[in-house]
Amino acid sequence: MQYAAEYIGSNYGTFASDYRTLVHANIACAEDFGFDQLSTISDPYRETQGFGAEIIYHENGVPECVRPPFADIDEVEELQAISLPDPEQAPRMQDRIDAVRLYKELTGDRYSIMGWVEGPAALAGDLRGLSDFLMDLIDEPEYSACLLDICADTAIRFARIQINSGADTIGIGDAICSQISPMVYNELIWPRQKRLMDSIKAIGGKTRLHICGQTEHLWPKLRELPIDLLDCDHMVDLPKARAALPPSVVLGGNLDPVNDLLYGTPSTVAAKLEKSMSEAGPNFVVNAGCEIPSGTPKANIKALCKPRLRKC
């Protein structure tokens, strides 16, 4: 994202705020490096904002959120009576969905296009505050799961929307779900990745989940929703990943994006990849394991990508 909108010679408030240099910035990357896949991703408060949260830019940072917009929201019947946001209205939406539309008209067939959804205990989160919905998953499951309800619908209407754009591929943000015991997420937050998912998959989008950080924990019930394409962080061992989830589940990552590609060199990158290749089999999108950083040297991406041509 940084990386994107810094190599055109943007910054990245600008590529989080206006869909073209978002558009233009991927699209450059893809040509140079060799990327199969153009993404809409910029931050984690598109919905938020359809929500009426007041989103800050910063020119060399994430985009803030001023307030959670549901942080005085404390009775299920207060969520009930809340209207779900238009992401054809919602200006930060719209702008998500223009993105997808102009991929489609630059670009045509030649390139997957991967439109993005907050996934349910993300969005919740942004909403909420962080602090807040932790605790309210421990102290409220009733709120927690209206709100988590909410969240779905939303992302369900918002990746719909997308797909019908032109995105084949919808990415799920759901990082928070790294630092959430499995009794809380089997009981409150995988019903709703499930519902979200299926509803993807029966208008015919593929499926991305991003957790960021150690997901091990969750992978038994992870293997049971219809993923596509599985995000998986450095520090995730690939060996067992790939014996713990369905083969069909293509796994993505995992190289550190500081310690292999920042402070990397190409021979190093590339002994690396070839190690994440061979342990997590044919079914392997090459990928970091998170946000490449500011900064990272263009040989280091271009080792990145090299390996692309093979058929692993």
Given for the second form:
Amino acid sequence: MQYAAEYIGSNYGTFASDYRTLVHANIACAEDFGFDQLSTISDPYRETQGFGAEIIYHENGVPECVRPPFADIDEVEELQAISLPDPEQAPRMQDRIDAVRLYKELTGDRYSIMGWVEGPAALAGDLRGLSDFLMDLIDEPEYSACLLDICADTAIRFARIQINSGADTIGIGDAICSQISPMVYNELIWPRQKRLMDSIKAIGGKTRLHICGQTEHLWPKLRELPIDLLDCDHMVDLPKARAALPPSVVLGGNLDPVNDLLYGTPSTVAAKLEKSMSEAGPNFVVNAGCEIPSGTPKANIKALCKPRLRKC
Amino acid sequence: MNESLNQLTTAIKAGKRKDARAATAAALEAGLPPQSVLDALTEGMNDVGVRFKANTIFVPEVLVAARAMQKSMDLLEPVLIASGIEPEFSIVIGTVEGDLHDIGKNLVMMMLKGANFKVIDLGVNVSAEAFANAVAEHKPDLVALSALLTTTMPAMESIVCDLSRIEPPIKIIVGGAPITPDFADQIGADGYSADAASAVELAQKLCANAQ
Ligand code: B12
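In place of the form predicted on its own, output the structure of the form predicted together with the partner chain.
To see the whole picture, the full complex is given below, headed by that same chain.
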């Protein structure tokens, strides 16, 4: 994101606030490096603004949410009175829809176009404040369930419009799940992720799930979700993941964005890639386990994309 | 052990804030020595630290335990002070400039409080100047820096560099997911630990050595 923005001489703040910059930056990177998919992700606060939060943009940093909009909403009844944002009215959600449309207009069917939504847990953390949400999961399960339903419903609406606007895949960012116990995940989060994914699949979209960090403790239940592509961060053991997850799930990964890509060399990237590909077997796509950092040498990203080009 | 002290340890382990408060109140009303109440609380937090390290509990469970500890501390602290049991050591903690991640820092902070450190929390996105001002104002035994982004590791380095000029010298510990013992050495920090439970041991060791 910051990398792509800087690649066309822009900055992260503009990338996050203006779909034209995001689209042009990502297309430039896709064309020069040979990526297969165009993404619409910029930061976690698109839906959060739809719920009324004030967002501040920084030239070279991630946008900032001034205050979580549900920080003082403590009761289920208050939650139930909240109406969901209309993606075509909320400026930052609309901006993402515009990005999908512009991708489609400029590139047609040349690339996979990935829309993006915050997963139920991620959005709940953004709306409520992360620490409060995590504590609510333990001592206010009824409130948490209600909040997570609101978040899943928002994601379903937002995903549907992005698919109707030209996205073939919906990426779901639910980073915080790696920090949650299997018991709490299975009971409160998994059912909402399932509902979201089922509804994406029902209208013909593909699903990509992104959870930063180690997810092994969640696989026993995660494997029951209709996931098309699962991102694996660099600490994930690929052979183990391959064995634990259904063969139909494509694994994506799993270079370390920092140690392999930012600080590596083209030959260390190539070596790491060979290792990942042999470990993961078929149904594997190459990507950095998470965001490629600003300052990554161009030659390293070229090396990341090279074996894939050879195969095509 | 007294029944209410047992209940306090159990409440902390389970993250039950109301039970923790009630058990603390009962123990104090029964006239138990405040040090024994503090020990019961520390025992609960130690157990939480060990289980977190072993991945049998996760961040939410630690956060509720820490909150329960805080509820108990609210009652216990004035009694401790009145009876002359003040924290032996103090520590200034913050997440470095440019970095907004604070869950890890907060866990370290709560574990330190549970071990009866006085903790001055500067929050997130803290500049070298703000750390230096806090050191001048509070005269802590230690400064603790947290960073979760590789892009903010250089800020950690320059903060350590700035603080190393302070007289008398102040000890600095560092941590956060991308930080390694080598990096800590390289930037001249006095200590590093990988998790909140070992951060307490590290802090205790450095403070004891300084005496
Ligand atoms: C939650 C989270 C967020 C939340 C933070 C909310 C908050 N209030 O903290 C939000 C959504 C805001 C966020 C934003 C971003 N994040 Co973030 N985030 C995470 C996530 C999922 C969990 C981090 C966490 O809380 N871990 C749990 C705690 C308990 O662990 P910990 O912090 O390591 O702390 C332990 C130890 O390290 C140690 N410790 C910590 N501090 C200290 C200090 C001392 C002195 C000592 C001794 C020990 C110690 O003790 C702690 C307890 O055991 C991680 C991914 C992951 N799954 O790990 C990414 C991650 C840290 N984020 C990342 C990124 C890139 C970002 C963004 C740039 C993303 C973006 N483009 O939008 C922004 C940056 C914002 C900013 N300027 O800081 C990357 C960092 C990559 C890198 N190495 O540089 C990670 C690793 C994800 C990834 N795989 O790429 N993030």
